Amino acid sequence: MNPRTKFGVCLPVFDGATVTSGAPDANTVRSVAVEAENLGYDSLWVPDHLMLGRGDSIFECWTTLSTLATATNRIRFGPLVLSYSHRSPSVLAKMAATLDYISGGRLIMGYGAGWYEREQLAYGLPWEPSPYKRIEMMREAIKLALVMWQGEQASFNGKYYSVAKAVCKPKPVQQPHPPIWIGGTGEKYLLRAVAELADGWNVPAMAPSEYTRKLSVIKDHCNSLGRDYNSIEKSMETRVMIIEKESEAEQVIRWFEAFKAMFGRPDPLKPNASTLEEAKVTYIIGTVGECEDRIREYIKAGVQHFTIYPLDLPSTRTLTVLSREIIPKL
């Protein structure tokens, strides 16, 4: 693979993650992870939700990530992305240090500000309606983690969180800390947090021109903060499927319609298309040649790390064709 462009695989951990998937299956998740590693992919990703998909059936994120540490040997992995409010930030920092340690330094820490109010309330977790305040709490959670991962004892007294002489040993293998990715699109506050704190940025699929525009916002924030823009890895989460026959195209459109129904309302950040042509505008779906052209468009737009949901899993056809016929030519 071209080292300048990386490819990661989002695992099918919820019901309806792919065009054929049903309830999440542990053997399928493990086999896809192992096959992705064997095919040379760079990373594995799991969403952090407690309720998602058809019937709200989904594996818990951190438990799943922990199994990847022993199921694989080389490939990196992480949450895409953690909701700061699902776990105590200080305990999460300890969990991350342990997982990075036992995996030999392969964890990527993805953080997000959260968005799913229904999920929070259903689990008795606090819901903060202000996006600005959620981003501020996420920022503070990240800063607390950075303190926890360094030094013999950690003390931190923030507006929302604090620790007093907390010991976080063993330390992460990766020093000074595991890479921190922040996911999201908000330009005024979220992307500024990316410029301030992140080693990587991830965003849901969007048109190449919009992706480039978002990067210009990050660059402006970096300039105002004195941050090296080039030190941030630019990523995008998208749906991918190599289509060989018309029936597969119909299957993809049925999946998009079903996915929209899972949320009960349209959302610009969730998979959305009514025709195959609409799907091709935002996602990487089509023949081998069409998918190669789309990937090149996104690389030109600035994507450095594709985090993909292959829509035909548990079949590994798209994963295999992408790794053997497209990626080597990029």
The other form holds:
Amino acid sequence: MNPRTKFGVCLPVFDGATVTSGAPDANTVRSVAVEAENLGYDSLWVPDHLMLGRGDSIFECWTTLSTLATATNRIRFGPLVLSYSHRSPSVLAKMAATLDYISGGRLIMGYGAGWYEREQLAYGLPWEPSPYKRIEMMREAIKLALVMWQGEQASFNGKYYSVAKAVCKPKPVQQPHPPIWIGGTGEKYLLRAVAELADGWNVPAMAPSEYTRKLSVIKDHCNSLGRDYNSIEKSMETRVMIIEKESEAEQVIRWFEAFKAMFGRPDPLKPNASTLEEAKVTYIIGTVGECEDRIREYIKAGVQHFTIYPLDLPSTRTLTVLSREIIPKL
Amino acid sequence: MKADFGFAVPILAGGNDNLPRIPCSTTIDFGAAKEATILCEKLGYDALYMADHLSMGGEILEGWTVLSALSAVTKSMRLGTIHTASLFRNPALLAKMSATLDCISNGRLDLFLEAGHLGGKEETVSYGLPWSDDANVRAAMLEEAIAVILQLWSGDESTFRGKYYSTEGAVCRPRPVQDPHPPIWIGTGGGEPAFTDKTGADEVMIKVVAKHADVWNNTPASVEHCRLKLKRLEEECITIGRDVGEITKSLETQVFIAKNEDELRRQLETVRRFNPAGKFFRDYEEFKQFYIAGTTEECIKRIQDYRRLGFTKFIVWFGDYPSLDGVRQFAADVIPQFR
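Could you present the same protein in the form predicted together with the partner chain, rather than the form predicted on its own shown above?
What follows is the whole complex; the chain from before opens it.
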């Protein structure tokens, strides 16, 4: 029997995250987090960007995440996913140890190799144009964190990063370390890094068949690296909205159009849809029955943990219907 | 005589001979820190501050993570880290973090910066972060960091091309809630022997304070040393043509409340093991002078002395923590004298 499929909620921390949203609102973020926990969701997620959404308006990731340590009690949470070079990897490891510690061991560390050149250059942060090198740097950042989380004093002499007798105490609560997720799609290097280092893999929404194909690539990497494929949690980020009325369908279409106009440049968050039919193919949008069918399709394709943006927040209708009417049936 | 009192919540284990901040506490306890925070807000403390360090050689929680977490259990207290080392984070990122925290906390952030004092060299270097022994270089980096931050906080597209940092069309939105922006605090060492950076960093930093600070904070020091420090600040302000009255003065210090001399001497004993070779004070008299140590009346009088010099904000560490007796007594008997 398959283990229970998990569902996490991505918090609306940027303008344009949902069909009704304006500038990010702290009260909304907090109440969604609390409600998600009350409804039994498995995880909460915050993207790590500096400029995103309408007017480039977005809350900073780690600041927001840290508030979840006290605003919630049981639900796990994490960045989805960290842009590797926003913070020094050693400082990041320290931040993670602390956040895991003060939350009672609930952090999931999501790393990414970074893709958003525009914000890196704008903020004067290091930007490495070669995707291969970025992945190498991400791998090193993860290995550095693992060393810092485990010893009394950490020394690490990498190609890109090093620490010398660095003390990182208190240690994270989770042993041997907080789960590490890696987000991305690159088949040659990124998915290989997943096989090498990750406890979980995350990717923006794609067709079920494509998701299955990516899994087989991960499996090949696992085989060649001697890694147990089953020990990696398979997740996918997507958008969900229960719509029953014509007017709601229109809202969604208008959001897609605005979203596309907002991101007038390559952006993985840009929906590949300009009609409702296309939206339904790309995301999980429709009646309760339609959404349930789509979710089952993805579970069959191999998704074990959905990380979703409910598109109708701050309305908690999709959040509630999903947890009360769909998830129990799966 | 009005004054504000901020509670310095310990997020480090006391067993650390670098700093006798919490001599009676030897373990980290975030739950206790959270409860103390909630209590202090109830008791009327005006603000909450905490350390910002990576290791200080021992057990310590990361400052900004805890600040953000504790912002969520408070509603009215102002929030800040004590001497945010600007070297740990890219200043544009720091601008973004602080703008978000100001929004989330509904406009309560104090952004408290420093340029990295000599005591922070070990943790900075061990973490693989850049460090210059030259205080002038570190001060210059801090000045650039402030410029980057202020520009980004405007919410407008920002471009800054400095020697150490740069931005290019950067946008920081949502911008902070506070108008015109969160107050910028800059810290210097007290002038007491242990806190005097032998490299002359304080001399350099007092100039940065004069130029840029909305609030100046000094580490524990006697009234006399504070007077001298303030005089230096006044001189610097005259040199650059800034009214020293524009700068709010804050003192971060230790509070030891005792019923009588015997009890105070007992409290002094708890601090002794953190004061090897008289690093922070040489005897009972200096202990009393450098910190706010004594009966309630003596503490009130001492604060009045600092207040008369012009210090209107106090960040207080309690020597008996994790006991909350000091916290409560201070709130009951001292704070009301300054409302």
